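One chain comes next, on its own, written out as structure tokens in the form predicted alone.
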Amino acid sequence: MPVMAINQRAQAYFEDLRDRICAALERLDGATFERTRWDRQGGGGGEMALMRGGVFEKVGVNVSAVRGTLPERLRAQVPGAGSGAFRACGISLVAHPRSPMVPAVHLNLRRIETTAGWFGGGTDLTPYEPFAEDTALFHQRLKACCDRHDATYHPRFSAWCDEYFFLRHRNEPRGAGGIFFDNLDSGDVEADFAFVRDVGETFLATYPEIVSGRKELPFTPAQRDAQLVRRGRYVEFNLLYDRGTTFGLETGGNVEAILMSLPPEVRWP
């Protein structure tokens, strides 16, 4: 199958997944996503979907499909990017619930093409009140997803997540982990795409279930304060270490969409 066909199919899947995730979160919240289209100077663009409601203080689900030329300083970091030409599409989600009983979550899935082509992405959970059964469900579903495709995926991608989402300056993890992978090019692009779709479907089947079970629980002012302090760790990671943030900003992406991941209210002690 030609590379361009995979890129187009991936973009279509990411847009469809966005629509179904937004619908699921709207049912949980009762609010509605506002969608804003944006164009990228140099090629492509995307759409930012943002909801501020009763359950979710802020949740954004972005899709983009961009193309163009990478800056010189990025080319050595991207496989096959010697000429600078690239094409990328993806979906990115970050949810910041109002209640500290409900965990925050991140999802990203992407297809990138230079003279090479690969998939990347992952999802991780950030609980504020650690319900062990929720974290266990999240990890169990991701392991089952990985095991359907390759028995080596879960141990590799879970460890990669723990290593990647780590605040080195504080010597602590950002959250409770999940999976993270990049440069996924097994030689069978259809198998790789099937895995990426399975990650998306697993997320959709799991996170709304966790939210549904926790969103009505009462919480104290002290628990809310602790949530806001913990959110500061999220901000620190995304601004200091997140490669997607850097890539988006340095390739001329939409600033508001890129910084959508930042919570609306945060506190440092």
Contents of the next structure:
Number of protein chains: 2
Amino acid sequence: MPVMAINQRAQAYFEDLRDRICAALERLDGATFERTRWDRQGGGGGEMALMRGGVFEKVGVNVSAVRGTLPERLRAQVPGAGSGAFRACGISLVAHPRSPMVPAVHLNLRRIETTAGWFGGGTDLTPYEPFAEDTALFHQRLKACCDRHDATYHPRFSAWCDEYFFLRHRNEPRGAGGIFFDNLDSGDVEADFAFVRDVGETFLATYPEIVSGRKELPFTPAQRDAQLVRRGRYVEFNLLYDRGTTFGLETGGNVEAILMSLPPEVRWP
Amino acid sequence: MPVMAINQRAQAYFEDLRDRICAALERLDGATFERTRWDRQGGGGGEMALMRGGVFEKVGVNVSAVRGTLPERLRAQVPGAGSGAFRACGISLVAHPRSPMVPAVHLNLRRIETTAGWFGGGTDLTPYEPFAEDTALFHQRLKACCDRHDATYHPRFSAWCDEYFFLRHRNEPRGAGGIFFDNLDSGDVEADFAFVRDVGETFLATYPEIVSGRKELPFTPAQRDAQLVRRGRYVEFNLLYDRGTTFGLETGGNVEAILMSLPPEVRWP
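Having gone through the form predicted alone, I am curious about the other one (the form predicted together with another copy of the chain); can you provide its structure?
In what comes next, the whole complex appears, and the chain from above leads the way.
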């Protein structure tokens, strides 16, 4: 039996992880995800899964596998870009809970191949009403996950997260951090893939647990209002700085899938 | 008596125009503008005027006069940037009416001086519920204004507006157009300044008239909802594409003043 290429195995894992995350979030909420397939002009496509429920005002999970040629102006930034041929697959999730007591979260895992190949991704938490024990649990689980693979990962990837999700124009972080990594190519692709899967499993074991502990708490209109204002920072980050967003829009990605991460309701007072 | 330099006269005009626009919008609304002065690290500052009323959910008018040194990476884009010294003054207005029957509007007029000097600006309308006669009036008044100065202005500046306020990622225009111009330096600075003043006066004679005719109309929750979604396009444009926004944020402008243009309430459903 032929061995599946790493990008196919990554894609299969991302789809399976998506199914299990969606099932877990549906159990927390009671609503169901709606799925929409989309094709990309230039090669490949993906599937958006979107749920609007009582707990999750809007949560989107997008799995995509695309291939094509990188626009020339982007090649300088991409390792091994050569003549521009690339393929990429990934999972991307953003959850915007209705209650300000429940933190928003972002997860992304991806495999990119040019003449080189690497993994990237991460997950980070954006609390509105801060519960120190939620943030501590999130960081602690991610640290344990990283430490199972490489003792240098957590210090490096948590610092990278803090640096990446920083709003320079406001001189403030977007949220409470987590981990972020890119160009992960240790030389042992199986070890790298195992780490990426562990991040996925750690997310699945942790975020629903945090939501479960907070989703029934009462909140005030003032707390809700503060959440809507704070969500503006999420929009500012995604449209001003996020490389995934601008890369996706510039390479002809699916607009609805790329901007699915934007919060359902926002205020700039 | 010494003759005032053109940049000082432009600044004085922008402040006077601001006062007259604020008075006109206050008469339409019944609420009042609150003004906040701000200083810019590196030189100069400005004054934000913000009104939240019954007719205008949020309307901001910012007048600023700044000077300093352009960051090196921006100099290639700026005529006569030389060693980077610049000064700039301008007026910027964005009005987000509460009713979807009343169009949003944007106005900007500016004078910039490096070793060269030029005017820029424009005004454009973003209707939610389209009234053909409002859009027609807006374009007709701007065309008459342009034609008083140069027969080539209106065709050039209205096409420039359509091109500038275009959301490439959605392949759609932001609104119904208007005029946009930059690097205006005909060789006759008095003529250029007279044109800029005429744009200001045309705005003041036209937009309040449009608001006045629509502000009492009833509207449905579905029309309000469509307005909140459509406002998302405004945010996407300003954060993804607008050179004024990114230039301001990169040159250490006042964040609140720059992002004052963002709508008060937005939905991405």
